[in-house]
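Next up: just one chain, as structure tokens, the form predicted alone.
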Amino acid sequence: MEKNEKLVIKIEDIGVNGEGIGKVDGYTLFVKDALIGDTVEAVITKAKKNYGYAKMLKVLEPSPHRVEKRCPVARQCGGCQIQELSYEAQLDFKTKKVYGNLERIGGFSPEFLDSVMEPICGMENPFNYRNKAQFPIGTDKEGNIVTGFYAGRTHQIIPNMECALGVEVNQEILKIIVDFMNENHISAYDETTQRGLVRHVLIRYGFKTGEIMVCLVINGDKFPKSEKLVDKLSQIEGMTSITYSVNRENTNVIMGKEIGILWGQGYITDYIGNVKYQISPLSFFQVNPVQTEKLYGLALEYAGLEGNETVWDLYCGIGTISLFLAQKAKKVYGVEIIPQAIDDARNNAKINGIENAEFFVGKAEEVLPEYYAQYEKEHGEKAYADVIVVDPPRKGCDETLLHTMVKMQPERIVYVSCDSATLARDLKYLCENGYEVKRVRPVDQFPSTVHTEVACLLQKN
């Protein structure tokens, strides 16, 4: 196969970045915007020895699962990779993705997976589910201020105030901000020159409380004429917090470390189940609250708590799972590397009147082994946990941490994963060291994208 060669390709799968995957005479090609079931005409843009990349020219035979996209810029925007795939087909793809990784990487047999895999937990309405959105602010070629989302793998802004995944009030907020900037000659940040004031707009929305937060990320210490903007934004029903974040660094990191309040308070509140959380501009909080409640409900169910258990919650963030578990456990210990997240976790425990949760700052792969060694030194016996819950980043768990978990011999391990490939790797280790997978259930946390969460229960043999 050579670059610029035109081919007809039948698409059979979807890649990790949402590309359609097909084969021609055994040669694998990744085709952007093509869907499972499509037959497309494409031109090769990059040819490697065993695989290549191609650009779709036209759909010759559309997939039976292809649907009209909800967003007019879905293909250009990097956010929704599979919006044109029917929701039923999305769920089927994600189930097979989890199944395939567990079989191929974890080494689990199809017969075993058929016995432990539970149906994927999907959404009734797979749109307008995000409670958080970050919109870059910039200018177009004519110098007009624009906002939207970056095109895939670029920092080119695709103008769009009506994201199909975000809440509807985002559009009203963005229009007010852009109009204000135009009327008051407030400049947009330019990444090339590192000049201009407004870099991003962060919007958070409490699904159960209706509270709204707006945080403007600025390349400066002050926000001029902010009282005019506040006057308009504060009239929106539910507006609770208007803040700014100072970020003068030449970086891809969106938020700065310094937060200033322009109006209202520095946080909003929302609930997962009956647990209340305070959410600041810098807080990590799951972006799909409807599915988060289902996911954490599964974690609680899998933990099998009866009231006398000691539980460790590793990678606990602002205590979202910890506080869920603390309602039914004797004691919960949470570990998180980000100090502010632990501050939030302790505060969230306080506002909910939860006194049986304790939180530690540090890397889970350091804190737990150190605790284990220190406990044995001080008490002359091994540290023990009834249940260990892990919700690691995409890279999964460090082997040092897995080793300590095994030494602590919990009756149950609940593994919540955002990457089924690293989940499969870690499950293989745990199953080689005295544990057995009992239940696995994918949860579609991110409709229209290729990502999915998974809840998994392991029992000590």
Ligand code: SAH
Given for the second form:
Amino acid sequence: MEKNEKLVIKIEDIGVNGEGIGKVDGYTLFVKDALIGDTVEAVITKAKKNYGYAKMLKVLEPSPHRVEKRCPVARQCGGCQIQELSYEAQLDFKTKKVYGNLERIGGFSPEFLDSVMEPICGMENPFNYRNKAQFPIGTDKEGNIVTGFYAGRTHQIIPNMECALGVEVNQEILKIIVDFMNENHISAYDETTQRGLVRHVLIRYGFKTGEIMVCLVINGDKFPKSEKLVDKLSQIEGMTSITYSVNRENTNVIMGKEIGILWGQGYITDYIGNVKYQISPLSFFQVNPVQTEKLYGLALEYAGLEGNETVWDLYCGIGTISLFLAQKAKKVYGVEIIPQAIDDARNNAKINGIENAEFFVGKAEEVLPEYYAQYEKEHGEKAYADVIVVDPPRKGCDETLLHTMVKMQPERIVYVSCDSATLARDLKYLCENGYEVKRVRPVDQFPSTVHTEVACLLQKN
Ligand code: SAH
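Output the structure of the form predicted in complex with the ligand; the preceding block shows the form predicted alone.
The next block holds the full complex; its first chain is the one shown before.
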């Protein structure tokens, strides 16, 4: 295989960035923009020894799972890598991916997986599910204010106010802001010169409460004529919080550290299940609240609590799972590396009147082993947990942590994962050390993207 060679390729899989993957005579090719099930004509753009990259020239035979994309710029934007795949086929792909990783990396047999895997939990309406959106603000060639998204890996803005994953009110808000800026000659930030005022607009929406937050990220300390903007924005039904965030740094980080209130309060409120959360512009909050409720509901079900248990929730973020569990357990300990997230977790416990949750700031792989060692020293016996829940980032759990978890001998371990490859690796370790996988269920938190979450229950042998 050589560069510039033209080929016909049948696409059999989807890569980590949504690209199509096919094989020709055993040689693997990654084909951007090709969809699983397509037969395409492509030209090789880069040829390595065992694999290469190709550019699609045309679709010879379209995948039977191709659907009309909802958003004309789906591919360009990079957010929706597989929007052109029917939702059923997306769910099928995600299930197979989890299954494949558990088999290949975890070493579980197909018979075993068939017996523990439950059908993927998808969405009824796989669009408009995001409760948070961040839009960059810029200027087009004619000097007009535009907003949309960055094209590919550049910082050039492609104008687009409609996003199929966001809520509808986003468009109304963006239009008000763009018109206000044009009419009042408020400048947009220019990254090359580092001049201009408005950098980004953050919008958050509470799915259960209908409360809306708008935060303008600005390269300055003040927001001129903001009362005119506030006048319009505050008339939108549900508007609760209008703020600005000062970010004067030359950086890709969107939000600044300080928040100033222009109108209303500094946060919105929303619920996951019956637990209430206060969400400020800087808070972390799960972006798909509908699926989060299902995923964490599943974690709760797997935890099998009866009211007397001691539970650890590792990588607890703002305590979403911890507070869910606390309602059914005797005591919940949460551990999280980001101090602000723990501030939010403690505050959320307080506003819900939850008193049996305690939170620690630190690395899970340090906090738990230290707690274990300290406990043994003080009490002369081993620290015990009935249930341990983990919800780590993509890299999965540190082995030091898994080692301590096993020493604590919890009856059940509930593993919530956003990367089934590292999940498979960690399950293998746990199964070699006295645990058995009982239930596995993928949950589709991010329709139209290649990402998938998985909940898994392990039981002590
Ligand atoms: N269940 C949480 C989200 C978990 S996402 C919620 O709903 O809020 C994974 C979390 O792990 C993130 O909040 C991240 O900051 C945290 N994290 C990353 N590395 C960590 C580590 N080594 N120890 C503890 N927490 C960590």
